[in-house]
Each structure stands twice: as structure tokens, then as C-alpha cells.
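Only one chain is shown below, in C-alpha cells, and it's the form predicted on its own.
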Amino acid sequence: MNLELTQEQNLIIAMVRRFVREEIVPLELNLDPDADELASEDQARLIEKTKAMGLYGLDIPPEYGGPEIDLVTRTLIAVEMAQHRAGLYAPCYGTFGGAGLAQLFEATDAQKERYLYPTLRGEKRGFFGLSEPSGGSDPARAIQTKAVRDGNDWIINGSKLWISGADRADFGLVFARTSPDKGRGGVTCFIVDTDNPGFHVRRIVHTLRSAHYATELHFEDMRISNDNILGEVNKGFAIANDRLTRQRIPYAAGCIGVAIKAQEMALDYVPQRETFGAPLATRQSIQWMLVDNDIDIKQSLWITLEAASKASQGLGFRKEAAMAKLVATEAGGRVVDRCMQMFGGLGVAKDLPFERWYREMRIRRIGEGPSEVQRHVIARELLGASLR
């Protein structure tokens, strides 16, 4: 892997970091500290400019009408996404575009015409669900939901829960058991409109995050045409699985992001207070978690890079991917806590937003798959067939 940038990857890298800094920061000053959307009116304006950058829908595909931005790239870009307050929540709240529910550009073109496309116009919102009360770090063997047919319609029954945003989505895509018998290879993943018959959020899970909440579903004799399966009958688990590992990607940038700005706050900080009558700079303790900072930062990004390049070379990446979602979420909690302790009683105010990063970087820990799964994936690829 090349790791020297390009002249158009440093320029678009500080459009971005401009972007960032002049736009969206200072709007922060007049948010509640755990907003997660802007108001309406800023909104329009920063979506405008992002696309006369052409920079909007980064993760859009270039026929869908994306940008044509290769992989390492979008991952830098996503670096520097994260660098405010709402940085690893809501990057840059959603100013750039995105491609919503990726599966669906894989779905039939009646499919793309109902569901796909108004997503990606910003007219229709969606939600992946996977996980289940009964466990979310082995979801192929803990889905309990179950699809019968029943003509040329399945009817659905069973419960979801950690399901994102599904309060306020317009349909989903939910993932039930087909045959109960094959494993991984009896689920299949089913487009489902919330307005369904059948369809229930049954209630609000508040999380460590103020700003974020998940959802529990539950779906009592929901009836879903043939027509809505994504994919095919009982091959429902790849189409999660790739969603998975890939996201692991701009998953761990966010990551990295908000430990970069944290380390330049911190840098920033500590040659000016002043403690017993030195700069905090001058004390070993501090220059170390500085040091320490540093090396947490630079493993974390190499590793992401090398997975964003193996990935958008066509190359097998899942071990790479869980390293990175690893390295770099357990590595940004250590950044943000050091540098919470070098600021004090500042560290923990919302003045700042390091308590905001801290809870949030606790989470990510969780979400896309826990700190032991993400082992569990890479000991697979290390040692093969005798952990599979």
C-alpha cells in the first residue's frame, strides 16, 4: 500500500477539514451538546455546498449518481468527518449525503424504484434489522424470527431489538428464519414497509448516548409479498455479512477522527496551563499520554488504510476490517480518556466535547460487533477451517 497521498487526496482532505472547521463547528456553539441533527434552514445550505464541492453521496456508487471517489479516500474523508462535537454520531449531520441502505442497490429494479431511489433523493428513510433480544454478536445462529409462506406471501413473526432508527423510517430490512434447519443459510432478508399490518415498535431503548436511542420491534403475523424478498430465499446472511464488514471501515475512521481532534485540543491545552508553576507540557506524565496518544492514532489509521486498500482492490479484507473496527475503537477510548484527564474538571464539562466522545466512544466498542467478536473473526482467518 502507497502511503503517500496524491495531490487531489491532500486537496480534497482540506476542502473537507475546511469544511468541517468553518462550517460546521461553529454551528455547534449554538447546539444543545448532544444534538444530533441541524436546523432545517443550515441544513439545505451545507447540503448545497457540499455538492458544489462534489463531494455529496460520497458512498453512492458513480451510476447511482455518486462521486467517483475510490475507497481510501472516502475512508480519509470519513477521518475528517468526525472531527466536531456530533463527529462520531452524526458526521457533519449527514451534510454529505449517504447511501442509506446499501443492499438495495443489489435489489430488483421494481425495488429500486419503491425503495432505493427515494432513499437516495432524501424522500424515504430505512433501518437494518438484525439483531434480536436473544443475542446480536452471532446473528446468523440467534435469529429466532421466522418467515412461513403462505402462497405468494410469507408472514412474518418474531422481534428485533438495537434497531436504529426504525421510530422514524419508512421500511426496513429485516432479516428471518426461512429454514430453520440450514444455519447461516436459512435466513433471508425481507423489504419491509412500516406501515405494514403486523409492524410494532414496541418501545424506546435509551442508550449510553443522550442524543441516540434504539428500538424494539415486534412483528405479529405480518404479511410480505414474494416481491419484497432482497436477494434470495435463505441467502439473507450474505447480504447482512457484507453490509457488516464493510461498514467496519468508515465505522473505525469515525473512530479515528475524534482521537485526532482530541490530541490537537490536548496539544493545544497543555503548554498553556499552567500547574505548580510550569506548563502542564513540561510534566513526563503528560508528555507520555501525549506519546502514547500518538502511536494509538497512527496504528489505528494504517490499519484502517490497509483495509480500505485491500477492499477497494477487490481483495479479501474481513481480517483487516476487524482489525481496524478493533484497533481503532478500543484505541480512540484510550485517546479521549487521557486527554479528559489532562484537561481536568474542563474534561468532564459539556463546556468541551470529550464527555460527549467518551460515551460515545464507549459504545462503539459494542456497536458493528463487539471488541471479542472482532477477535473471534480475525483468530478465524488466522488459524482457518479448525475455527470455523
Given for the second form:
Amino acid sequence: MNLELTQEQNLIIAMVRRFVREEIVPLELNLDPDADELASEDQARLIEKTKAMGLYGLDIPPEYGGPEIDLVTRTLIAVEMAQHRAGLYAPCYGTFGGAGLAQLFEATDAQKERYLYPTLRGEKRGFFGLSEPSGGSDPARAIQTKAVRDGNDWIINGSKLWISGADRADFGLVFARTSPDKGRGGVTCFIVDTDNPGFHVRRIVHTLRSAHYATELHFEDMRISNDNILGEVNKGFAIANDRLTRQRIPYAAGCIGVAIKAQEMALDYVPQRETFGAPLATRQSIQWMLVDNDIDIKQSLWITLEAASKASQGLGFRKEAAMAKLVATEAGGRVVDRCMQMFGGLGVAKDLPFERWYREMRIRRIGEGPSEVQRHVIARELLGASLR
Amino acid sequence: MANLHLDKPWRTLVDALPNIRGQLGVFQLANAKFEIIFIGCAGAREPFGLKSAVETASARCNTAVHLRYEITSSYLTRYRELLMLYQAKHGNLPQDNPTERLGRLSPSS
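The structure above corresponds to the form predicted on its own; please provide the structure of the form predicted in complex with its partner chain.
Then the entire complex follows, led off by the chain already shown.
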């Protein structure tokens, strides 16, 4: 892996950094500290800017109108986009657009017309429905939602938990068991319209993310056409697994971005803040916190960029992505915790972003596969068939 | 599972206002017939939390007589939840609430 950034990468990073500092951070001064949305007029104005920058729809493949950006550059951009108060879960408040549900790029032409293209145009929203009350870390075995064939349709019954955005979505990808005795080979992915009479958003689940909630979904005799199967019957787990693996890289990058910003704030603060007649920066305990932060950030960044580089080259990257997710989420939590300590009382007040980052960073060690599952994935890759 | 609905007791605004403190949270205002006319939240930008948020809202809602509130640090998600619950039951938002971008809930109770 080449450790030097290209001139183009440096230019893009500088452009995104300027956007975050000049456009996003000033708006946050007037938002609730826990906000995860901009006013719609600000959102629209900033989307025009990211389009002018040529960076709108970062995760959309070029053949569908997205910019031609490799995964390493995309990761570097994600690190920059997270460097503000809401940056961990709402990087730049969505003004760089999204890919919608990347799984739909593999959909049939009819499914693309109905779901993918309207999503890319911003006319429809989708959700990803995998986790269930029975567990999210081992979806292949935990999925109890059942789909039973009925003529040209399927009847789905069951529930999902921890699902983001389902209450505002027009459709979603729902994973259901279609062959009870086949384990991960018995799961199918269905595209489900949320106006289906059998679809219910039963409740909001409140978490440490105080501006964003997950939902619990119930499906009651939800009739879905066979045409709405994404991919093939009993091949849904591969769709879910691919998504889970790929998602770990930007997930790690967001943590690194926040850690960088927290460290930057601490480096500004400790030379100014005096205790017992000397700046905090002169205290060894503070210096060591800053040093440990720097090491945590650099380790996470290089491991994450290695994963992105392998993925970008089409090489296997399951182990590297798991390692990036594991290291960056745990390091991010340590960095934010140390920075809070350096800021003292200010660190825990809502005046500064640390308390929000601290709460949200704690979720990152669980979301998208907890640290223990990442270690399990890495161990399987290291030990090979003996653990499968 | 906690009750989705805000089930704290109603108190008259006159009695409640002097005793509200500055915490973060959500609240509902009702008219003399105990019909909810406004759902609000006290976020971290509110100078005196629930106290100033309720004072501001009650001054704006002419028919407000009763108040109930819930102290919570999840004020934004709880606020949206209460609005969605009201909308699911009544098909619209309380008369004094502005339009909001909301999701759809279909609670079982």
C-alpha cells in the first residue's frame, strides 16, 4: 500500500475540510446539541454546494451518476466529514447524499425502476431490516421472521428490531427465513413497501443517540410478490453479509474523524488552560493522554486505510474490515474519554460536543457487529477451516 | 417496556409553573377539557430547560390550562415519539404544533 496521498486526494480532503469548517460547524452553533437534521433550506443549499464540488452521491457507482472515487479516497473523505458535533451518525447532515441501499444495484431492471432510481433521485427512502429481537450479531441463526410461499406471493410474519428510518421509509429490505432447516442458506431478502397493510412500525426504541431512534417492526400476514425478491430465494444472507463487511470501513472512518477533531480541540485547549500556576500542557499526565490519543488515531487510520486499499483492489478484506471496525471504535472511545478528562467540567457539558461523542461512540462498539464478533471474524480468518 | 404515552398526571399551569425546574424533557399542554393542544420539548439550548420552555409555550397557546411533563435526556426522540403517537391516534398534530417532518407509527395500544 502506498502511504503517500496523491495530489488529487490532498485537494479533495482540503475541499471537504473547508466545507465542514465553513458550512457545517457554523450552522451547528444554532442547532440543538443533539440535532441530527438541518433546516430544509440549509440542507438544499448545501447539497447544491456538494454537487458543485463534484462530490454528491459519494457511494453511488459512476454508471449510476456518482463521482468516480476509489474506496481509499472515500475513506479519507469519511474521516473529514465526521469532524463536527453530529459527525459520527449524521456526517455533514447527509449533504453529500447517500447511495440509498447499495444492495439495489444488483436488483432486476424492474426493481431498479421502482426502487433504486427513485431513491437516487431523492424521491423514495429505504430501510435495511435484518436484526430481530432474538439477536443481531448472528443474523443467520437469529432470523425468525418467516416467509411462506403462497402461489406467486409470499406471506411474511415476524418482527425486526433496531431498524433505522423505517418509520419514514417508502420501502425496505426485509430478510426472512424461507427454509427453516438450512441455517444461513435459508434466508431470503424481500423488497417490502411500507404501505403494505401487514407492515407496522410498532414503537420507537430510545438509545444513547438522543436525536435518532431505532424502531421495532411487526409483519402480520404481509403479502409480498415473488417479483419483490432481491437476488434469489435462500441467497439473502450473502446480500446481508456483503453489506455488513463493506459497512465496517466507513463506520471505522467516522470514529477516526471524531477522534481527530477531539484531539485537535484538546491540543488547542491544554496550552491555554492553567492549573496551579502552569498550563495543563506542561503536565506529564496530560502529555501522555495526548500521546496515547495520537497513537490510537494513527493505528486506527492505517488499519482502516489498509482495509479500504484491499477492498479497492478487489482483494479479500473481511479480516481487515473487521480489524478496522474493532480498532477504530475502541480507540475512538478512548480518545474522546481522554479529551473529556482534559476539559474537566466543560467536557461533560452540552456546550461542547464531547458528551455527545462519548455517548454515540459507546454505541459504535456494538453497532454493525460488536467488538467480540469482529474478534470472532478475525480469529476465523486466522485459523481457517478449523474454526468454521 | 415503558408506556409509549406520556402518562404523568395533569396539573394546572398556575400550580405547576412555579415548581418546574430547569431539566431537559418533554411536555404537553391541554385546554380546560384536557384536550392536548401542544406538545413541546425543552432541549439543551433552552436557557432554563423545562421551566422556560413551558413558560414560552403557554404564553403562545391561549387556551392552555393544564400541563404534564416528563424529564428525559432523550428529549428529541421522545418529543418526536409523542408527536407520532398523537398523529397515529388523531390523524393530525395538536392544534398549536407547527408542521413537522415525522415518521409513521402504528402502535398496538
